[in-house]
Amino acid sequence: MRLPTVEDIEKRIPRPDDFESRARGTQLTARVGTALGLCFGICFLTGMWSHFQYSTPGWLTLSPNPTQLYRWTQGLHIISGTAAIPLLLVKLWSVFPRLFIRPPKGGRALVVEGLERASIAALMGSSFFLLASGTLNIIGWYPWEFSFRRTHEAVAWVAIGSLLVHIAVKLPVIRRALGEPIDHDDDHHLDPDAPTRRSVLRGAFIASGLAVVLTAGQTVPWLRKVSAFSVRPGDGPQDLPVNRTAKGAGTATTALDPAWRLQVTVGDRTVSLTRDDLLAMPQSTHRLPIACVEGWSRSAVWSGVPVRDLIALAGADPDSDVVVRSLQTKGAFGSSRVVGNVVRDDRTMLALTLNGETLDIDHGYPCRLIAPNRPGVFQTKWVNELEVRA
């Protein structure tokens, strides 16, 4: 029995011409790729804005206005990422035959081809990682040990860098393909009853739009009733979702302790306040959103004491930076820093009531921070200390 030779194996590997589908072609790939590139660009920019909220560079001063900005940007981040999933699958299908192009001859051509394929591999690998891990983050499942936020940011730079390289290499092909009719095809021998590029393109956009409609209800209030796959439609105590319960944060007992006191510290001076003391102070009431990195958001009416009034009791300037600490003993984000221009805003408060009712323990009883234009993880719950920083 003769062993197969390299030539025998090579003959069994398909070639691009073996895929006889008139629906494939550069005209389709360029159009789907353009839409996918727009989704990736929006997702990258809004994602970077979210990362700046967590690790603010020195040249950037975060403002409490517009109140809904983080809600809009993070919602747009999730929506554009969701819209990209069907588009990415269709684009991969359209270029699948090109995987079987034989390597060119000549050292220089081989190097160029190798670099191009390496950039495509980096783009595909990073894209799949971002979309898959982002989807798991939305549903709150983290089957990994690494930091989601830091890893997501690092891989996003790989994705956007390889995407720019890919566009630069393919720009002449993209421009030519976009200038041709979508169903332009000189291969008349192909099956005339097969799907056309136009029908595939239409199907890709419909699938992308449908994915958005079915999931965007956790961000867009008027879509909640039709978003069957929305993870956080708004259910929860006092008509507001909960990410971390008091039990999960280890505060189920300490938050209800009658001996609880809020400590307001400025240097060597400390003011101690009971919840009744807080209720006796002038209250501020505002409608503000909770907007989380997972993409869900919901507005609610909050009432409480402005943080600037609390630190003034200890003699602090109203635009001082303040570190807010929580009773929680489990999980991340047990404290957060509020910068001076946000502290100065009347809407930045320690909330005592939510939607006209005493704050539920899972929403941060006895008091929680609420401030405009701020990620939900930094709206610290079960607050027990305010420390003014110079």
Second form
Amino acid sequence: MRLPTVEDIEKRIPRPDDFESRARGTQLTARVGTALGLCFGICFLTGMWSHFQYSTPGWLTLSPNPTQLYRWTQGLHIISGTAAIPLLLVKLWSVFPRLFIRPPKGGRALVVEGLERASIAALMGSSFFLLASGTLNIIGWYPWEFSFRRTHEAVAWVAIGSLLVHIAVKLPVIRRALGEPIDHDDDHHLDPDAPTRRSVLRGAFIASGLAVVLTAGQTVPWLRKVSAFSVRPGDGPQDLPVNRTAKGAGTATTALDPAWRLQVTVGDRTVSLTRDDLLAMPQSTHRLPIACVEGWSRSAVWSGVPVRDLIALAGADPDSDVVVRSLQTKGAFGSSRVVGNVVRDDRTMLALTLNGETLDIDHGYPCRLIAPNRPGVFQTKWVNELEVRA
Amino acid sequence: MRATRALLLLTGVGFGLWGVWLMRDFTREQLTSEAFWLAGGVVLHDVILAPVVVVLGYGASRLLPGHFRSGAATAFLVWGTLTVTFLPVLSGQGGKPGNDTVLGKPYVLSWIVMTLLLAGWAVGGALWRRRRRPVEVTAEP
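Could I see the form predicted in complex with its partner chain next, after the form predicted alone?
Okay, now the whole complex, with that chain kicking things off.
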């Protein structure tokens, strides 16, 4: 008995020609790939937009308008990411045999081939990473050691970069394939019962569309009943879902304490207000969405006191930046900063009621911040302090 | 076209390097975990998922009657890719204690219904195709 040689093993590894489905082919790959590229492009742009809400670059001034903007961009981020999953799987299926192409023998060709494969490995790895970490973030499961937000952002740059490299390499092939009819009659005659490229393409689009319809109800109201797989069914106290409960934030007792006061601080001046004081002030009522980074959103009718009126009590200018602090003792985002541009808008308020009822404790009783076009995590709940920054 | 490709290539490399630069202050522990998740998807796909699908396709093309194949392939494609898409909500993980506004739907039940509907679609499509197709296929001399 002799040990198998490298040649013996190599003979056992399949070659691209061994894969028999004629539904594979560049005509299919280019079409699915184009749709996938569009999804990734939307995901990248909306994702970076969301990132700017968290750490705003100096050249950008956050605006309260359009009211629904973040709801749309982040809803699209999650929708296009979800749509990408079936497309990615079909695309990889269509090129799987190419994994078994034997490397060229030495020299420049080997280096070029190696570089191209490295770019594809980066693209595949980062694509899986983004889709997996994104969908797990939506359900709130973090089985890893890295920071979700920072890593998701950094890997997104790698993904979009390797995607551009991939398009640069494949551009002639893509253009040729998109110009050709998707199926050849020859293939059909050889095996009339086999799935065609057209049927696989149709299947990919059906799956992608269903993935969206079955999950998007968490942000598209008329899909709520249809979206059997959405993470947020859309219900909750006062008809609004909750991200962090009072118990989870450590405010279950402090929020109900009769000694609660809202402190409004401007420099060394502090005004202290009870909830009744707030209710006695002129109230404003607006329909505004809560729109979260996880891609769920829902509009509700809020009423309360505009933040600019509150800081005016302590003598501050309505254009001031305001830091909003919470009673929250557990978890991140216990405070947030509202820029003057948003403070000036009278829809930016400390809400006291939600959909006509006294604010539920899980929605931030005694009062919470609500402002137009603002990510949900910055709509600070259980507020006990407004501090005006010069 | 040459200029377009060069521009895409350079921009792509630049973006990728910027992504790596953003990780410059990650700890070793964070980077190890990140590397595990970056490689994990590729390995899972290339070593398990893709070969399993190839074997299933090979088996189906030989075992299934002709009029079944195309519809079954599409139904399987839709079922398989949607199952992967919904794995997070089907996993039973995540959610927040005392908060039933997250993950508050019977996902496994919906998945079973989806599976049955797609199986029904495959069978229904096959029956329709058999009825529509003349018998000449089997009646060869």
